[in-house]
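Encoded as structure tokens, the following chain is the form predicted alone, with no partner shown.
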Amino acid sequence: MAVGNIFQQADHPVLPRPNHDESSRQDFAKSLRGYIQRAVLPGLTPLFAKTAKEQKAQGVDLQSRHEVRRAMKSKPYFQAYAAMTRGAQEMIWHSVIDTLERDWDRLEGEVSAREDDGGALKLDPGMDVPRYVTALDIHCMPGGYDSGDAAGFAAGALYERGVYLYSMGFGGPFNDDKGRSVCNYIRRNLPDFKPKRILDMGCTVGHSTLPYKELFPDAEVWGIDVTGALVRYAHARAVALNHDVNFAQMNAEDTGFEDESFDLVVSHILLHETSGKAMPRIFNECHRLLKPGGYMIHADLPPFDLMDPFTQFVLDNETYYNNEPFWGAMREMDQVKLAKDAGFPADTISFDTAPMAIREQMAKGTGYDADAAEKVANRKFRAGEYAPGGGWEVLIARKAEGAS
């Protein structure tokens, strides 16, 4: 693939489709989070430290995400930061929002065509969908991930077009960067696992419950999330991609599946969409569902405890500003523990850094020499560096061998 296609996203049958206009507002609203990201966010730097000089004459030291908050959250440039990055967010999801209606009949034949086509389908119109996935539209999209509409689909043909617009391109041609970078990791450190069934727990819309179908092509692979349109939406774009994958409306705190039936259960960017008290029970639910001596392994953003106080202040930004609540919360609670608690070996639990699939793919590609990918790979992760940044914190855990 040529370097530069890898921003650019893959089309297939279930994919919403922009028109010309549709697709120009679409790449701007892309490009305006860049120059953000760019040109604006370093500005903080030395507004911090500026601000943090003048708190120190005044006798206070700024020691934690909120005090900095504090600081600066009254300061015009930063106002103008947040109000940017909010308006940036809004404008990717309404512009989507045009083509969806306007490509809406299409998608729905090519969404009806393929439900009896590949691996299962399981709908639970009587579910009860947790309060964290209702109660707010996660990260502005609106309708949130739940539409309300077991049979519909648009949450996710939605998602699947504005996450490709938000990541600007580094989740890959098909946004599946987190599941093809978990997969890299296994393949590098773990050669000799072979897991016979997986499970994907809060898959969305299956982008990083497809490439461990790659990897693992005789395995049988199952993605979960909480609501119907996620799913329906999964099952017909895997089949479109031509993948033989499951799919079922199931909440990963209590999915129903039986005891020790999966050798490896993974997620990805899920843990900070939860809550506080349901995060103990994915992980008890990880433990029941894996057989001994599978592996757990959630991909998500780093806690806070090695970053210093103005780059937890910086990430924490997704929680005022993005409908994020639990994202600064999920990374002071201490996943170790809970997975010690749900039953994990302490030797076989830590966190880990999985490199970004796209930026070794990049690599490959520049013209740079033959080792470059294997040294974005291998390359040390600094404290609070994360997604486009370079990797995904990982956290992993296995089940004792003799363990029930």
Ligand SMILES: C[S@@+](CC[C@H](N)C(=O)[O-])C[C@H]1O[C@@H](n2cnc3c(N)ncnc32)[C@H](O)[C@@H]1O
Second form
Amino acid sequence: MAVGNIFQQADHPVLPRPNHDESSRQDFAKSLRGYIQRAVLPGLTPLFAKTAKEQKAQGVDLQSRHEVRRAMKSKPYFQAYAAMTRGAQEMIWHSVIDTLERDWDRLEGEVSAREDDGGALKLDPGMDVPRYVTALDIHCMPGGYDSGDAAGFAAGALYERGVYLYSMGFGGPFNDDKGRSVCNYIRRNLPDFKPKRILDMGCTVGHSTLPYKELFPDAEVWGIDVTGALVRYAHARAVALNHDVNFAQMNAEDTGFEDESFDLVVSHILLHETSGKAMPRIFNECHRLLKPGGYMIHADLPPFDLMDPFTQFVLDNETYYNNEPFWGAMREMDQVKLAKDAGFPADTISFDTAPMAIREQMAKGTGYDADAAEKVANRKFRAGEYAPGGGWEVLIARKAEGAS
Ligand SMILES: C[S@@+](CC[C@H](N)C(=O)[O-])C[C@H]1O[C@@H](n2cnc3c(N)ncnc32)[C@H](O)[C@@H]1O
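For comparison with the form predicted alone, please write out the form predicted together with the named molecule.
Then the entire complex follows, led off by the chain already shown.
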């Protein structure tokens, strides 16, 4: 599919299509979010410097993100920033719901028409969806991922358009920057690795799943998620985009796939939306599913210990104001230990940064520097760079050759 502006969402038949007024409201919500990031967020830095100085004069050193929060939360400028961010977030979802309601019949026809095409679609309507998914409207998305329409797809369609607005286009035309970035990482760092079977855990609507089929066209690719509404939409979307990818409603903690049946197991921003109890189970499941020599790669948020307390505080606002209860706690978990405990050899486990694919594309587009893309790829990104950041943090581990 030809794509002109890399920040413009690419149309396809199952994408909710806003009319003129809806489009205008969605653009406003996206621009407001961009304005807050560009023009309001930077004001927190001098405010923090001033606050830290005042606190120091009173003998208090702001050494943790919790201490920074305690000192900052009563400041009117910070309160305005937090309220605006929350308002923009809610506006994004609500602006898409208008489109979904108006465009519903067309969408239903387009999704249903693709049910029997493409790769497999396995639904499990009786599945026990984990409470960390059902208990809240994650990132303020009305209904969360489990909107209760087991045979429907509303959560998928809402996420597809809403996440494009949330990312302000930095996910690329197909919202697939995370998958594309990890694929680029694999291409550069594991050039001889040719997986035959690939599993993407917590695939939502398959944004990050499809790039694996592009990079490894002969591989059998599976995307799994816990709700039927997501995988049903993901399947229809993949068919609409001409990709032969399989989707199943499964829990990453216990998938039901056979032992040693995958060469590569990946996830993209799944872990911070699970729980402290689920994470070890997911790591164990990855180890069980991998063939000896296979790779596990989780792309998510950088651990807090790589950042200063102020940066931690800013990122942790998601926990407090965006219905992301595990956002902060997940970053404090010792993921290297979790991987070791799951059976991965210590010398195969590491954190690294996968540069954002869209940044590389932007550099290529400047026309000023032929090596710009490569420079972006090789630049070391500061952990916790504000969104849109420069790279995705990847935890990578390899199952021992002789292991079972
Ligand atoms: C932030 S979204 C992931 C986005 C997606 N991977 C991408 O790159 O576009 C997190 C997803 O993980 C799913 N999820 C949460 N817990 C899960 C579990 N135990 N098993 C499978 N999926 C899970 C949620 O339903 C949600 O769709």
